[in-house]
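Form predicted on its own, single chain, as structure tokens, below.
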Amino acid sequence: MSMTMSQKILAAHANLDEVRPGQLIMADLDLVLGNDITAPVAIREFAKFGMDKVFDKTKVVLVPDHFTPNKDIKAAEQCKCMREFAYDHEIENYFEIGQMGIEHALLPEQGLVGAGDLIIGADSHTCTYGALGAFSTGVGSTDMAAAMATGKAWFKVPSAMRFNLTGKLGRWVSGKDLILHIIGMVGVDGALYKSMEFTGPGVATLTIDDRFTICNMAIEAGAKNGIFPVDAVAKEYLAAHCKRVPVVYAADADAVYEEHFEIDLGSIRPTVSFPHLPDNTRTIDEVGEVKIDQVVIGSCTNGRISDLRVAASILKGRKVARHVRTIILPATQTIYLQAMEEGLLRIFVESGAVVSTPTCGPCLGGHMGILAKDERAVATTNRNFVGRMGHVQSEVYLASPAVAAASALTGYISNPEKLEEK
């Protein structure tokens, strides 16, 4: 039987010499992963099991990052159950404050994710790691736990979704744009517990931070996983972090799809996703006026050197409206010191935005950027659901770090190519 990438890899790690969708397979897990909303409660099960060790104290990674530096006496209580866990069970990737990032851009600047690797974590963007040429996916805290404990997983195989990508996208047009137009163009529960599978000539084009955040926003389309091809560009960047030789998994020629999309990467505009659901998209040029109070660049999904970069050209020299309040969040230490190293922090200051630590706070409504009621953010984060950034009555529009640094100097959502005609 002829099967898709995300299908080979399942095979491969249920010891199957092939595997069909819908079929419930048990498969061995390369990595489990935690943070500090999800680990507590997969800990707490853990203990249930009576288990003195974890099943591969290599294979555990713990990242306390949502609520850190502590917001509270709760969040403290939740980051002291993990760090005695990784303690107690000599968890070698364990990241505590200094050391840490946010988990998805960590992972793989850390050399823990690799090519045809099978990772399951207790967040839903998990997924992220797909760019990589990994079947990765996001589970509940008590699989997190059994997995933990075994070193395994239960897997229904998804059928799969064919993207062929052609063409290059054009300035200031991003992969953020083009997993915003997707998802535009699928709905939110359109690859519902399918597998998105990227493929053609434009995938050479995309650099690896646009394939990072094509595959962590697969789950906002429903789907199981994103993945790319293990290709020059893919092996680059696990050359540069991953000691491991990449396991290069390439679907059947014949491969079954349910369903198959052609797009024209130069066609895609700078899109903006509309309160409250992430397909809710229109393209820039449709958006009209939207004045905002806030502005966030950063999160798993963007807050990679290349969108600090693309966020400090377009702030450079330039001074945000008064009334936004915008937050520049890198997501890794390594991150934070590379953009100090190359000036891109004094250019965010300089223009009146605030840099921070690495944390998720402000995606999810956590900390470190909630909004009040009535007020709009423009976020490079991945949802835009009711109230996830604060008040119930406040609105968040997902967008690029162009079109957000853009936003920011206006107080409107803007264009960025319109910037360079002034």
Given for the second form:
Amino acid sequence: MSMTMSQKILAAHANLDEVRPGQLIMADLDLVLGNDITAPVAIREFAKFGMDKVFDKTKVVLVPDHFTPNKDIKAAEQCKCMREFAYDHEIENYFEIGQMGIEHALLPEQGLVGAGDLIIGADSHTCTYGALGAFSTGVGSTDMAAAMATGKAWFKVPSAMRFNLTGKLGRWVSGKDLILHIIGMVGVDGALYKSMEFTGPGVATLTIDDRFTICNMAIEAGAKNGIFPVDAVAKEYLAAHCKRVPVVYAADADAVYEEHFEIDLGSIRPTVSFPHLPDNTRTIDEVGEVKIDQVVIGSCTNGRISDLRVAASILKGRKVARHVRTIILPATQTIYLQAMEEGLLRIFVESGAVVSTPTCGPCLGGHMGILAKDERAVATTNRNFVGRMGHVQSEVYLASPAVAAASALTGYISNPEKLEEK
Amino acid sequence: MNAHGKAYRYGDNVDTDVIIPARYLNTSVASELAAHCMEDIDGDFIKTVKAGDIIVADKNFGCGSSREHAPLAIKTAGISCVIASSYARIFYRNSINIGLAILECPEAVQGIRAGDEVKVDFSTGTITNATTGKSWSAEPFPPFIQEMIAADGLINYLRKGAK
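Having seen the form predicted on its own, please provide the structure of the form predicted together with the partner chain.
All chains and molecules follow, beginning with the one already shown.
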């Protein structure tokens, strides 16, 4: 046998000894996820099955995180539809406002993701859970509906790209800079239909939050999933959150990869994606003078506690530029409390930033920080498409929390390394 | 089953945020979504599109979000078929699942301009540019997907299988 880590997880869930790239399989799912935008459509499709119950009320997760707390009447109706479905079907993992967090930070934190799991979610950033050694991928609402009914989904087995990591990231360089660098290198369709598998001695130097960020943005290279080996760092996180015993899959020594990349983490620079595609990257040294109106630190990509700590370390004792609106969104209630207990919220407010309840809000131009015509934002989010955060003539620059925080202080896209020298 | 209509021509990486901007996703009513289809990339699209028209685009069409609202808006706006050089995987999957005809054919894409009259024969995969007279063969769907389309989407396909 010669299978990648992703292929092994798919084979196990399809009850097959072996799978090959391109093979179509029907596989059993460990978890099915939806949110307040995608679940209402799925619920409408699910009704066509005429079934009283979902396949397993412990394995369906519903998170109202996009247009919540309800931004308008239509959004409130969407959330109501999902809430009623959750109660009618006794969905255990429905997270009401108060428990709700941004789904891809919330599910691992709540212990709903285990190593070796096969997970689909009606949200493209479902690929985040590869950080814990799960095969997880985004689907649409109809797939979600079918999965809620049957507990199964069809997959075309992906081929894979291997990213062998060596060395260690620099002081102000993070997983965000690495994944932006990789997307810039391979392009927004460079990994289309494929797995991105991260291996090598450099993996051990990456925090679990870095790995969540990296896998989260695999979709921005077109990938089906991103995945890390289940090492001591992953096991430590799993032991603290997930009650289930990790099921560890490792790629075979002779696994076939379509492409192979060697990356020295020490060579990665703080990286920024310019409008209007995530692969339009420049290192911080090539940015030039870009004046900004808004900074957003948060999202399923970079709203975790380590992201907030980095931002706070830069904002502490300093003031954001007068013309910059700085919006910080802890991704879950637990992270919010942690940030409060560590004094980070005080640092943010004293610097002139606002701190929001968890929501996807501004990332997709929903609410809580929409841009006007000709305005520019530096955001730790994941997409900078035309109109993504508001007006069709506004601009989003994707960056790490360190670059975003440094930029908030100066009002221009800025290098956190230079700030430290002051 | 055939498609026959005027071509709307777009470039690389048409993302789901321009197909249906997130600011309109506070509803899942198909007609309301269709009213804003392609709004941020082509404001004239929804004013001029006629039932049967065809979208032709370069690589990685439908990249970005998993929102099924994107193929749903395109289908409901009256588009009978999308032809692209390549597709983002979730969009491809969603289109099949909701019954939006979708073909991959880089050669045809190169040979079709905005406003050309295009005909598609789904049984053979033949794409014809009636304006220029040229024609191409698209890769046919694998049998598994053909069955799904014949059943009018994933839900009906699974319901038939369950009986």
